[in-house]
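For reference, the chain that follows is the form predicted on its own, supplied as structure tokens.
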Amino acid sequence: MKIAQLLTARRDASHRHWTDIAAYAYLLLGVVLMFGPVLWLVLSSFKTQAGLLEFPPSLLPMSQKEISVAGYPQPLPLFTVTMEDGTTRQLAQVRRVGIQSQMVDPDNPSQQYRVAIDKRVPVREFSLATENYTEPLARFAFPRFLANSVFVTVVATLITLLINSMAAYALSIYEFKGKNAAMLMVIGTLMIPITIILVPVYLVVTKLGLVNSLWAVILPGAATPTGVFLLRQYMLTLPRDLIEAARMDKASEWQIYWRIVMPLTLPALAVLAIFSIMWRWNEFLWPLAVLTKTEVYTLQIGLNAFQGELQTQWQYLLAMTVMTLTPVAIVFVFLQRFITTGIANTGMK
């Protein structure tokens, strides 16, 4: 009801003025830049290896219609031939021999053809090649790795927010020297870019004997100087009182974090929640350094398995990268109302 309240909503009820039809061609072309790439690839993931590199594209996927013909035991490929005299004739191509194509009738497999290749037109229909998403599954340990993935994400949001929120506790609640000039350093090394600590971090993980473990993906980035910020501003604004309340009731401070705190940050921390499920399930560089055993490769490690030195299995690869895509569309659809809302709240009703 309310979406079509806005699609028909108008400046002036007696008639339509042209900034409506301005502003609805601004927003629909907002939502074709936005979501066309997101459409472009669910339909791709749909397609062949040899519907994705024909030339022109199209935007649906379509394949070469096969039919079976009686004395043939594998199904022909259809083309609509134009014969010597002008007609048109659909054709099963038998085979092909250089610029020579052999084809028979379908009504009549005693008849065959010799037609020439640029006489021909493939016959196309709409085909969805929904092997592209059974496959990999069967054939690659595609489950193994969505497990993996799912296994970094969760614990390490989980393991992000706790330090986080104690970290912006601290520096927010408490009053002690030196407390601007830690916050400075936190912020300071979102200026240092992973490629400079990667080889420190590496002999660290190395150490403490966690290659090829899926807490060596885990632990590293398990505080944030973003989540440690945003965190910080949001508890800045909670009412002091509150808290200065609940000590005099005799709370300790874990239990003025855990029950007061905390509750009234969760829409600051579905927002972190947010952005540590996107940078873990989405990482790659940091999981390729430090697992190099199959069996513990996550989900963008393990789609690197479809492109190979010779040859890239795109159909497969589009396939598998809209299934990684999908737990986190879904778990933005769920918390998106956070980012809009929670900031602008002061914790207080």
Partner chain sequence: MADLKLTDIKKAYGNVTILHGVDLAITDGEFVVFVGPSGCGKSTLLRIIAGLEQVSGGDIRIDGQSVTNVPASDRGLAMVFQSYALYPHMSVYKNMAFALENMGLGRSEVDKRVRRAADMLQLTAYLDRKPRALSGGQRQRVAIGRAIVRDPKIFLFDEPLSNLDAELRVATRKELAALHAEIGGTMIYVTHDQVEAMTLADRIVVLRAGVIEQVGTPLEVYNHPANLFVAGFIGSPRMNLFPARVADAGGVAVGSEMRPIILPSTGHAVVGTDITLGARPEHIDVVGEDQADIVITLDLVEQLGGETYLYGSTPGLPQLTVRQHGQAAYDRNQRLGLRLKRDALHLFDADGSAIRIR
Second form
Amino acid sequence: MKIAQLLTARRDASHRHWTDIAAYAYLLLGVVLMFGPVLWLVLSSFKTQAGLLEFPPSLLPMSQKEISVAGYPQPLPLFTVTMEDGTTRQLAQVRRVGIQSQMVDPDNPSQQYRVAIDKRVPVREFSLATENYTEPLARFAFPRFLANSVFVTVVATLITLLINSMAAYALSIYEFKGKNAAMLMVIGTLMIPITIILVPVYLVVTKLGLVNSLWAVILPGAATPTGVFLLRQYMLTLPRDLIEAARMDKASEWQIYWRIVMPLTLPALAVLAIFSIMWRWNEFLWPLAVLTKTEVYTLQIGLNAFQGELQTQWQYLLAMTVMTLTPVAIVFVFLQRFITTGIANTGMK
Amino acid sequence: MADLKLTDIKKAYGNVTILHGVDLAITDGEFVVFVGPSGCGKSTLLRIIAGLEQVSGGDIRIDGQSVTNVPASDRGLAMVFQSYALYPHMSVYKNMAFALENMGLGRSEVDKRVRRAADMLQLTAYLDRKPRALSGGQRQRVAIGRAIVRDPKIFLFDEPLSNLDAELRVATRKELAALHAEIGGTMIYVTHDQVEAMTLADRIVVLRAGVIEQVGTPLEVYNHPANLFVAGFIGSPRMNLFPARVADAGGVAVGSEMRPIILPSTGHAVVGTDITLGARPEHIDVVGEDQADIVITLDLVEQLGGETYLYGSTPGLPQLTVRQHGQAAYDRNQRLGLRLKRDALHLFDADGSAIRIR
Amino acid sequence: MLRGATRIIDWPMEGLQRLIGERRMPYVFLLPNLAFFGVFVFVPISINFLYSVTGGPALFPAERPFVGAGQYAYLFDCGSFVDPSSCREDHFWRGVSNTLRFTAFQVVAMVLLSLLTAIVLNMKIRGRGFFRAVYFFPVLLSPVVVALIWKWILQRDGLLNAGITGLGGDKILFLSEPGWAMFWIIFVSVWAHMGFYTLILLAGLQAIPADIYEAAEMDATPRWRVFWRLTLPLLWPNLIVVIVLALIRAVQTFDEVFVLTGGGPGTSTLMVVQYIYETAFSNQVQNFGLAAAASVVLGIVLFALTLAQLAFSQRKSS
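Show the same protein again, this time as the form predicted in complex with the partner chain rather than the form predicted on its own.
Let's see the whole complex now, leading with the same chain.
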């Protein structure tokens, strides 16, 4: 759809109201403010170190054009030069001497010129500094962090899905003594964010010998009250007849859970899985407290460490930031509607 | 196949008692229908037999073995649910195979049984479909098939036809009857529809408020209702019931407008006591006013084509219903003389229990 | 294949059921979850109190001398509670005062902006799904990524300063001046989380039946009146949820601020949670008792807020 059409489209043209126009203005401002910074990050991440140091910065990643000239083994940088007679032409620079630059005509390499450096302007072209992406993968522990994050996210999500769905199953399908007490315990934990039990959880993890192990990140958050609630709410809507039919069909309680209830709870499990992936991928404070060795850093912790160490090497930092946000962005593009309705329905994040 | 014996089955939820001590014996191969108004406890009784509910008291025996404390999964019974309870994520084949796999049968045995049942129920073409791709009638048959493959000791049916439309209900009813004739298992069937009860049952169990009111073959229950409740519940339209008094030996006086009716016998009824006289709508003839026991004014005529229902009233008596064969031309407000068939009347004493007169 | 794999767990579970009986199976299903809650929530809560009444550098409570309310007394030892520098533990009170300021401005901005955005997104406009996605997108970004994105924009030679110099202004060191730093951490956290609250409010708006608005239109009700007399009262339950949730989260702010400013310049953006984290884990301090006492204080505040939320949502559902 054309932008103009999008802007002027209305449900009925007879009731044009100033609030409609204000609404579109607000939304467009929103697009710039919300997407702009991310776009700027992505564009910047493709600039060379020299490009990043430019002020004012260019919008697109640009770098100086280089050209191979016969007789010179290395490609030479290309400049637009204002000649003494006022004409301009493109010359390649062989070397610079003080405020003079020795230049050569690429079309006629035998012809050399001496040009004052303030008479020449670099010829620039759009180019992506992909080495910003490839070098951190080779030079830093970035792949290690990535692997750690993937491990934590996948394993923690699987554990979360399993134990929370088991608890939700018990709390939705059965009547048993102590059910209310168990529900209360689950609600109680809703009120205890990790921020206020940081120190004692650290002690527990130490006692279990898990400090500087990825399990220290995975285990403490595996049982989430929000997960239990979400799944229980969904399981309560399953027809009771199905469970009884399975019982009549000689299914054990575990089989009822695993072969009947779990497949039917897939939509809710998917929502919880997406949330769990987001939580785990983005988790910061707790891993920061419990992971102190570089080998076990997750992406977020690694990125935070980099931003301390690489203050002068923004090109790597930016590229790694982009790599960190890319999986989330991909998940978002494909599951946006799913996630937003999930949040709207459950009010959790 | 098996027999079932219920002894003094009680069920209460807190202060609310659902079943007040039910005794019942069902023999091998019998088709028994539990019928009663909603809330009578018939479904609870079925679920107790199934093992889906625990008894508060009493004993359940299958083939002489007590199963009172055996969980549902180990009782070897199969149940067809009102909602069918098909596993929505499994194909028709998987739905039927699920229980067999749980029983630990081999793959070829499972396949053989499923295909035989599918063949019997004309489901072979649908074995790979999911339940949501089936019509209501097909789902119903899958639910039955799921029970059949088990070769269970007893089949339990919980109002299995109530989700079908009228036409399909009649067709499926006949199929069920044929099925019972073919495989001959012990079947227990719960319904609130007395037509299903009458057509399917070897024996009907009429329940009310957690108590068995009568057990008998369909015609026994119809012809000799044990009490006022059964008389009123079985038969459609309902039996006409008149307050009456035993006039003298062999005579019953009804209301003030009616002549005494001389019966072959009034059983053990004591002269002068209040009783209730019952006459089914088809046991009332339209006659000339001179021969009539009672003269009514017609309130409403319902023409069903094959038969005609007449509703009329007379002061001092409840509205009564007359069933006439074929089509008959009557007008509203017309006066009509009625005569009760002497050999088909029912008497009930002040407690509502039937008085044996035939 | 998968069948074979699940059989492996089927058998022990079936054996267990045979052993303990069907009616005890719910406890088996509940056990793993409660074990996790127990080890990582209930035990830590009780240990937290133990920590807060003991002193010394030891990690294990048994090796820590009992000091009674000493940690709390130290924490609350202040000349004047309105002046953090008059307190013995001035960092804690800096954190409290910064957190209060941050919370006050952030929650107000958050609620107003997400309400405005939700209302605009609820209008009948083209491309609503796209715009909703735009506002929601930052919610999914990790705090570290969010902080780095803005650090890059706000740095001395960043995009924003390029804009300012382009307009003839002077470069501003946004994250090195206390006032600006506070402004930007509020701005960035609103930027990052607004989409979440917008979504809750939007769901509330969409739950208001359309015929109410049609009735108002038939009555020729002016738009502002529709907003004040219909929309706002009907949205009130969701708004309360949003306010309390925003409060609970704002009080716990840590991640973005820590990466963006590290609490600086000086202590001007130091938050309570960062104080707790550094008191417990930074190499110079490592004072578990004091950190635990501070987290008990924070916990009490959060508990009160959560109770408020439960009370409100209870009223909403009844």
